[in-house]
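Read the single chain below, which is given as structure tokens and is the form predicted on its own.
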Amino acid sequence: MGGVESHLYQLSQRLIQRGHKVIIITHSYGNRTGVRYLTNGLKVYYVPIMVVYSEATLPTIYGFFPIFRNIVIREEINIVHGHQAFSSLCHEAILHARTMGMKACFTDHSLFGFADASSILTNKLLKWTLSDIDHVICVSHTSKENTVLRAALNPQMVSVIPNAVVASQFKPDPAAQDQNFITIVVASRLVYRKGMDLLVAAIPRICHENPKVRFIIGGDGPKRIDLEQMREKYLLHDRVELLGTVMQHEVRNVLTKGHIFLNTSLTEAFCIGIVEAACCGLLVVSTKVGGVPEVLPRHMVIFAKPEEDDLVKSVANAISMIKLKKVIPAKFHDEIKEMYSWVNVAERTEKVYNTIWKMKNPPLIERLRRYYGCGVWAGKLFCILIALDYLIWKFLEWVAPRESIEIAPAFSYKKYRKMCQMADKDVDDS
């Protein structure tokens, strides 16, 4: 799982514990299709939709509507919460939810530019989706400014709620470290946006200047080939370890092997990876981009410009601090545990839900007016798409009335917890 998937899972768990019913709708992953139950009765619908690139689904606009309508009626959903601007499922779900008269909010986890073709198209799509939204959540203040500009939003309808970490799952373990080397850990998707080209250029220089330094790199992606070629070229097989894909439950074991965590992202709204690393007691070296400067106290992180020379210099400073034993892992862990809590994130998200629940749903004519303001030509196109979505909804209501859709039985969280406690008691007695 990446940061967004982890955010969804942890937030859902805390909302369930607070008495809410939560389901997740996503696309199928290989043979994982249909309905699955996760911890505490978290229900996940894996919809069989075609994946086109990097786990992103093919945008259908209306193709997802029938099954989405069936699920939200069957599960008696009141609020639809979409995550991530890259997700076409997210945009379509918000569109259809608003057409059906449901409350909707959106969480943006990324930063975008304004100049390249990809950003221009994505920003226009985001403006379309957020033209009719009840509330928006961003994970940092930098992300909020970015989203407000991209989607032309009123800043008062955008809240900042950061990510968090389960501190008990990321405890330091000094015994796991190799005392003969200073280990630098990189855990990231190996893609251009995560600064892999910068990492490829910096590793040989760092290894040359510091013979007692080695790297552990976890993650997979298209840039893995570049890392392998770099390792071959500079004969660093014994000092650069490529782990490939790392499962979520194995992340802590990888982090605790290191002394320093290196983040080379070129753009980042929050970066949950550096929080997890600091919680494990690692000193963080990170590029100073996006919302990263907001995340950790200055004594836990050394910042670098997204340039090769400055990155190498910052890593050298971090190595000096490790040699002088200026880093106390247990102290880092205790501070992070107080700073970031999923219980706090869930409480703040619940306040957003309570706020939008009291808001009145706009009539169709008001929705069309909002979309019409998206641009000279885009506004007219968006109005046509919304009008067609409304007609499709009315057609579905006629073909498959709500009364004909069977309501799914609710999962009893209290009963489940009681059974778990009884089972634990029986194990202790035996």
Given for the second form:
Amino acid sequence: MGGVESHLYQLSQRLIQRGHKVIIITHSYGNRTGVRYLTNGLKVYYVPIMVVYSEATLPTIYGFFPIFRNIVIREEINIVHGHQAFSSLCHEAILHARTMGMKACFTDHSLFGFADASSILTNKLLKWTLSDIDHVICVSHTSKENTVLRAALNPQMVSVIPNAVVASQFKPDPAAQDQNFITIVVASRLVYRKGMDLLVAAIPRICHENPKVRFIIGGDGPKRIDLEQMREKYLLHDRVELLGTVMQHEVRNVLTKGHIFLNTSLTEAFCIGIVEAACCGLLVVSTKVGGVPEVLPRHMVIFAKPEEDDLVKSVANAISMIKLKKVIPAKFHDEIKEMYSWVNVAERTEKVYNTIWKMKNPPLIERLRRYYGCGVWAGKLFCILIALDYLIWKFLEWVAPRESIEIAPAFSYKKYRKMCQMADKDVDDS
Amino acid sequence: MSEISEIVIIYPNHQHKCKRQTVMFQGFIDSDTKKDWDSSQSSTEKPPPWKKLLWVKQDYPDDYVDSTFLHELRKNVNVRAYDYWEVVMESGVISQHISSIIIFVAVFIYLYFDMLSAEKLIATGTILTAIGYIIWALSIRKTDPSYEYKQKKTAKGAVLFFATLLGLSPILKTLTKDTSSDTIWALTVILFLTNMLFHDYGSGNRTNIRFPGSVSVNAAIFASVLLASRLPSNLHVFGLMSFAVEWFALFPIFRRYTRVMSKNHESAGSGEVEHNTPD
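Can you give me the structure for the form predicted together with the partner chain, which would complement the form predicted on its own we have just seen?
Time for the whole complex; same chain goes first.
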């Protein structure tokens, strides 16, 4: 479970607790299909859509519309909230929601470049979807600047609401640390974007300079082979431990083993990993990229430029700080607890929902005008696509009228809590 | 999309290094929001300035746009402005190659209509190749002294090659004789286009031909074999084939060499590094 998934789960839980009804629509994962209930009646629809490559769905634009319409009518949805710019499902859902006259907002979780072909394409798509949207949420100020530029948005309709951590799940545990060594923990997907090449170059140098240092690397990905080759080449089997995929509930146990957390990301909008690490009482060394400088106060983190030499220097600096006990990272936990909480995130998101709820829906002609502004050629193409979307909607309304769709009974959270309490009481009594 | 070619946001450690840009979007700051914010604060104390941090709780709304918004934006950091004549010079390689293809076709037409005798072509080709070889050998000796020993081998190879070509001329002549002329012309056009597409324009390689440059040379030689079948005598065939080899295999090497030389002459030590990979 990555940052986005846990964001969705935690945010939904807090919104349910605040009396909202939340459903999640996603594509099916292997044999995980159909409709499922998670904690506290959070309903998840796993829509059967073809997955093309690494959990990304094939963009069909209209293929998803009938089932989407059915779900939102069944569940009596008012606001559609899309996450992640890479997701075609999210783009499609926002378009259809706007066609159906619902409110829509969007959360961007990552930073994106401007210069290469794939980012130009994705940015165009983003511009298209965000041409007609009520509000956008970004996870950091840097991310906001990036999104505003990419989608040519008015910065006034972009809010910054950071991610959060469940502090109680990331309690420090000094007993788990091995005091004979300084342990450096790395926990991320082992991919290029997370700076694994940098890590592969830096580990042998750090190990060479500091004989008392060992590494624990959690996560899996295509760069794992590079790390293993590095370990083989420099004979570091006893000092570099590769754990492979770490389950969400085990992350804390891995983190608490370390003294220092190392993040080598090349691009990062927020980086929840360093917050979790600091919450577990680790001193953080991180590359200074994207939104990372905004996330933690200066005494918890040592920044490095995203290059080998500076990274090695910063790690050496952190090691000496730990050795001389200049910082007491165990105290970080209480500070982080005050800084980031999901309750706060949910409150702020709710505020966004309230604002967009009050906004008026633009007529179709105004929507077309907005899409037309996307570009000389793209604008016309987008208008055609939207017009077709509108016609398909009208067709669906005729084929399967609103009234014919059965409304799903709502899951009452209050009733559920009451029942839970009663059950607890029964257990206590007996 | 096209008006913004490249935008990079960089977060430098030192604020002062970053060039300050005029603030975009400042006009968007909603007057209502500002008013709300002003009235909510007591007028006695100035509100603390907004900070671009997430971990401090600030008394600003989430959609607040500060005047420092996009301050650290840097535009077009990697864009190179091109000088018109520089581009003309650089693209000269391509026009040169197109011209050389046209010249080759012209030579063929002259041979075909008997306006040029085969002997003349062979004689000129041989003399020019010899001159070119001497210049090349002198230059390559400067960069790679081991070539001095290979010289004999190269000369022997060349003699052997042309002798074989002479022997093979009758075969080459009749190889595609049965194919109709229309097919030959069409195929030749396609092959010369292939030659043009795959030609090694970029590298300064002057010792050998590598993929995909080899595809280009092969296409050209194949085209000349096709054309040769339309010629009247064996001597004509030998003349055209030897000219093709000189023109499409050896002459580009010489052209690359002159280009490198003129560049070095123009910008001595300006940092242009040529990668020569002697075989």
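Here the structure is a predicted model, which means the values were calculated and not measured. Positions refer to the first chain, counted from 1. For clarity, a rigid core is taken as the largest C-alpha set superposing within 1.5 Å between two forms.
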{"query": "Rigid-core-fitted C-alpha displacement of Asp424 between the two forms (angstrom)", "finding": "2.5"}
